[in-house]
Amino acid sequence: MNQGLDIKINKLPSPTWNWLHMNETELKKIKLDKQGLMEEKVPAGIDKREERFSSFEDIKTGMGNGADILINSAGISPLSFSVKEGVKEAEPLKLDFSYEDGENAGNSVELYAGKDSEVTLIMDYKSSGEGLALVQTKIHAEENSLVRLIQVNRHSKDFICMNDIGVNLSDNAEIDIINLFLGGKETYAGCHTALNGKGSRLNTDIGYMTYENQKLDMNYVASHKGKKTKSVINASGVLKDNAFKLFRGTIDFLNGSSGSEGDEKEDVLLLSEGVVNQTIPLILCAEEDVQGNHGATIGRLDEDLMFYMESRGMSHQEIYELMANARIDAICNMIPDEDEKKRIQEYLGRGMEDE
């Protein structure tokens, strides 16, 4: 009987002091028993295939080979999609993942975007009860292509979610990533983007709402290899009750990436005394002619703002909810799909207001 595997995930590209316990995350006795249930809506301009793209095996992901080991050990078959050269698909490719109580399931998704193509991939996760799900997504974007990746975590409060992303970008290719983490007992998220081609671009927007005893562990890496590449990583979230959050954000300028730029920013709102917030921004540089910036805004609600809103008849709880929802709504409004926006509002308990 499979008792599970001990794996290490979300490893920093360059380790910091061991006593901080932030270099990586170790998970004990993790196992996947089956392929996860998924519903799909595939537009006419996107081709589906039941076999793996051989070149995708070399795509590095944010979680690292620990996620690959889990996927391979469980015999999870990839679901692969491709967009042909020059095709600009207006309708999004939608993948809905649903996990039942007691499941330990995995899914593997691959997307190939041909030269001069354009595609949007929306992935929605939901579950009931307890369990674990690992979803690994690998993307290769050819020259001058544009990929939009949107992932929304709407898991139940006792579920464990592992979300792993790996991206390779060719010359002048661009990817826009939106990650919204709203539920789950434990969420582990990794994303590695290799800006291999000249002029390639990465835009990442992360939103999270973490409360009670929830745990959120993230590792985002922008690896600049091509000349004049650009990356932007923005994270904005709320911590409440006894929640724990660890954000690792790395901008890595490799040899040959001259003229490249990288920006990383995190904005964290702390709504309770018992939260644990850890942030470790890294800028690694093996090239001289580059520009990297990082910053973090971490704090509680301003007392003057609290006084002003209380004088308008709002309670502390109403003020906290308003500020928390504002951050999530800012990310939600970036999603170019009204059905997905409605799902998010319903999950947050605000879905009936406009009906």
Second form
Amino acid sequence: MNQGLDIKINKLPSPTWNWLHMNETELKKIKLDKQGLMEEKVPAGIDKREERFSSFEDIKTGMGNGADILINSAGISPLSFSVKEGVKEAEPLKLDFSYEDGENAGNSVELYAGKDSEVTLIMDYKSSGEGLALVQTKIHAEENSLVRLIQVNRHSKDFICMNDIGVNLSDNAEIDIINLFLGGKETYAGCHTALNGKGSRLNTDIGYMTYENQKLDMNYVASHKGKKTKSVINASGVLKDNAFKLFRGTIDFLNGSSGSEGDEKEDVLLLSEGVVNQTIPLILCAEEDVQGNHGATIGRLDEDLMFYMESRGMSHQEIYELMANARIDAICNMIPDEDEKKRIQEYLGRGMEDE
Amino acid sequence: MREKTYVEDVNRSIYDIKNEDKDSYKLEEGLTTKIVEQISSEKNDPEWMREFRLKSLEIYNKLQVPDWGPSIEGLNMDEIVTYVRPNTHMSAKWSEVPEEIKETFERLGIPKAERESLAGVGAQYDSELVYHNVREEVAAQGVIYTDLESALRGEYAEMIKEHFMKLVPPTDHKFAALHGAVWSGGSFVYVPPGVSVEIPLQSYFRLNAPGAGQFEHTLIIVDEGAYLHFIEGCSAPKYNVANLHAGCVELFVGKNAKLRYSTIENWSKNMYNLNTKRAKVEEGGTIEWVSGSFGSHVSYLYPMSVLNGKGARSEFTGITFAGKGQNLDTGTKVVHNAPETTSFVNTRSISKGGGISTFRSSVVVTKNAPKSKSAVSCQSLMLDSESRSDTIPAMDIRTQDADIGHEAKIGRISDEAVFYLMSRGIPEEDAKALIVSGFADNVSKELPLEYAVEMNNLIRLEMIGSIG
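So that was the form predicted on its own. Now I'd like the form predicted together with its partner chain, please.
Expanding to the full complex; the earlier chain stays at the top.
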């Protein structure tokens, strides 16, 4: 009987002191039994393929080979999509993943964006009861293509969510990634973007609301190889109760990536005494002609802001709730799909404000 | 093709003068129980220290080398001589120090600095102190500044036993255990309550013997309401074999006391500098670290502040210059373990000629530290694409009521800044020199004047033929 595998994921590209326990995450006795259920809505401009893209095996992901081992051990076959050269598909490709109580399931998704194409991929995760779901997404964006990837975690409070992304960008290709982490008992998220092509661009917006005993463990890496590449990683979230969050963010300027720029920012609001917040934003640099910046703001709200809001008659609690919601709404508003926005608001128990 | 601005390596000529390695007593190479017992016997250790050394050796043998930093494969402990005693004894008069050794310290400017701007000096040559003196008026205030080994057997023996390697236990890491086993030399400072030592004390560590290690221990206790500025300098000539420095600095800053600890580290480029420094700060106390790292082949250096009392504060100001053949992994660690504690970190690093500079830090705020604040700022300058510069800052925050900020920048000399200066009539070459100097100057201004001058000698920023 398969007792599960011990795997290591979300490895920091350059390790630091082991006592901080940030270098990687070890998961014990993890197993996948089956391929997860998924509903798809494929617009006309996107082709669904029977065969996987062989070249996608080389795409590096944020979780690393631990996730590959799990996917392969369960014999999960990828679902492959492609967008032909020059096709600019206005309708999003929508994949809804739904996991049942007791399931340990995995899914693998591949997307090939041809030259000069445009595509939006929206992936929504939900579940009931306890279980584990791993979704691995690999994307190759050809020259001058634009890919928007939106992933929303609306898992049940007892589910373990693993979300792994790997992206390769060719010349002038661009990817916008939105990750919204709301549910799940434990969420592990990895994302590796290889900016291989000259002038390729990455924009990443991460939002999280981690409450009660939830755990969120992230590893985002922007690897600049091509010249004049640009990456932005913005993470914004709220921790409450006994929540735990670890954000690893790396901008890696490889030798030869001259003229490149990388920006990384994290803004964390801590709402309770019991929270644990870990942040490790790396800049690795082997090229002279680059610019890298990172910043982090962790803790309370700014005193001037508090004073202003209090002078408008709001209590401390109301102000913090308002600001926490504002962070999630700011990410939510970036999603170019009204149905998905509505699902998020419903999950948060708010309903649409304009209804 | 653009001709690159050239920035000269650190000028090391005065540090590279070697004295012939003669007339000294050396133990054999390597690290064994017998060698540790020989050192203990040589030092006439009290029994507890002999046992401490042997226990540390046991711990050393069990611990692994770090798997996260620069490679130390070139360091073979079986080839390192852990104890070298120069053929002299410690004196309070420079005239009694052997001529050759005295000349070395003269060249390094130590006796001159003592006459002009220091309250006391300790000078260590290889494994032993050769000179230790403190001004009478400072001693009259009750300030103790002596070599650690005398203190271990004298009036302050109990105080040493109470504090020695309590902040940095041998279990901390492999080279702390090594230090515990073979430490030799170093200084002990005690500043009584309310006493302010207006001018700095300085210890200078010189390693002359090739293939040797230096393991000095510095223990400073600044009692309630007292103030001290302590300066530490170190250098060695370059040899073709690996040398090792695994010193240890333990600083105890009492209630409302303040200690400024300044270091200019200028070891030779065959040196493995695996040093450990730590301060514990009580209520209302302040530790200020000023750290310049210029030498060594490989450095692991992260002065740590444990803010253990309400309102305790730490400041870390550092600069690292990594040139050809150097891999300098430097930074700082702060633990906020009491309410309303504050930490500021401000560092600069420069990489050139294939040098690797890594800024590594950790800010930990425990549950015991509500209303704490921390601000970390690090900037790195890459002068060519053969070099490497990494920034690895970690934050672990475990209280809601904290205010933590971090910012880092990495890049090259800004074209806009060069253009601005040129538009004011400054030639391009000079403009770039000015910018690089200014980048380092931000930290060097925190150094005491005499050290800022030394640093200017160290970083000779010569700019030649620069068509940007």
